[in-house]
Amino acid sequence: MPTLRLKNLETGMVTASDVFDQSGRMLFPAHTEISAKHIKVMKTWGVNEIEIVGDADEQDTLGPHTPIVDPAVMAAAEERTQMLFRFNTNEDDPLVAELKRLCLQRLLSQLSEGETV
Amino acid sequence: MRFRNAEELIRNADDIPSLPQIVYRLDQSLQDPRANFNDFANIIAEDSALSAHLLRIANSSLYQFPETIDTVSRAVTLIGTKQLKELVVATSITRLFSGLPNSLVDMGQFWQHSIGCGISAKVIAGFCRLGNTERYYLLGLLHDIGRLVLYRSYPELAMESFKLAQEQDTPLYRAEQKVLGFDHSNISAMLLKSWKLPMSVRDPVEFHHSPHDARYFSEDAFIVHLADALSHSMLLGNAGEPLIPPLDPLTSARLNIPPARLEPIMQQVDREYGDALTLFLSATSGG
């Protein structure tokens, strides 16, 4: 059941679980089929991330609109983001698995952009 | 030269700088029950560097006011007595530290990483739902102070650790500790504590490593401990540490943060801080 942020949300989708906002008020239930309202109400809420019905590996991990970017440049991003995260040993802290998402993200534009980091 | 405690070594430190005195009479007069805006006003006139910065930060965008604020005692009447404190303790001690030449670290990247801690702290207390979030911009942008004090006033320690955290690949937090038997952000407590600053600001500065150990402030703590790790993720600037300190596998839980708020924080972090940064570099001017 993949997990997916508000942007990458199209409408036709059906949510999974019972969506709630950021006091635990539920804003709508499982198995609701995702209009452009919904996702509306959901950004007003402040909701970031729902579980939606489907397969796993739709999850979203660099955005579905990653641009294609050059192998070698991918390549120093990655090598660069394992340098400073190299205290980080807790790979499966999620909060680390993100901070690290974002940090290769900012890398790689950095690095397109003819920036040396 | 070796220290018994933090304590110790900023006594024998001979150019600390002390705190200039407009911060405690401010000090005094925010806890007067007579006092008045304008009373407030009047102590920050006297100093015009102060007072111009004041009507800037105001007047910048992260306070979206309509009007231009032309006065000091508007600027403080819409900056409110709470953060005010906050705003002037910070602006004294950038302006303490920042002309010092410094061959060990780059100035400028310090205070890149500190205010980008700042921001981030006062970022996050504000998705946590916290009020007076001026208060945690202090926190982070004096989270690394003590570092400052080491690289001044004891270049051949601060060399030390960074060798040794070199050789045995650890954080230089830890290297610190190795070497002086105490890190940067215990020094960075006991000079707030010589300034008098009170346990809420030195308590989340001093475990801003281990939260877990913080005694009063715990949450406080924290937010600083995730800032500091998001100012690094964010490339911003550089305090001397140059990878990503070990983050508390429980930050997540105690903060009530889910990994997925942190895009939507760092995006709201990138809006302040080219602001900060300008509004600092006036201060430091000292224009």
The other form holds:
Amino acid sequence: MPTLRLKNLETGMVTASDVFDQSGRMLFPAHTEISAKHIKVMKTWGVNEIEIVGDADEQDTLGPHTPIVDPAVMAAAEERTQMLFRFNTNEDDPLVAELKRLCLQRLLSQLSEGETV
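Alongside the form predicted together with the partner chain that was just displayed, please also present the structure of the form predicted on its own.
A single chain, with no partners or molecules, comes next.
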């Protein structure tokens, strides 16, 4: 299941999982065909990315198949992630590893869109 940034969504795509706003309220259930109205609602409620049904090897996915990123942006995101987890003493914990991966993913998304972190 690829994860796409909101700006890369197109009408007709189908959500692979439930879509929630930033406060945890469900906006749409899984398997919803995305319309222009859905995209507008997600923008309004601060949704930045969602999982869609499709090929996980698509160019624009996040996660393990992260698109090519400017090395300077990657270095900045990795440095920020390390700083955020500087008090973590358990590098082998799978939960911490997943949190770090998600943090890096979000930072890359924000930095790629020109936001400062």
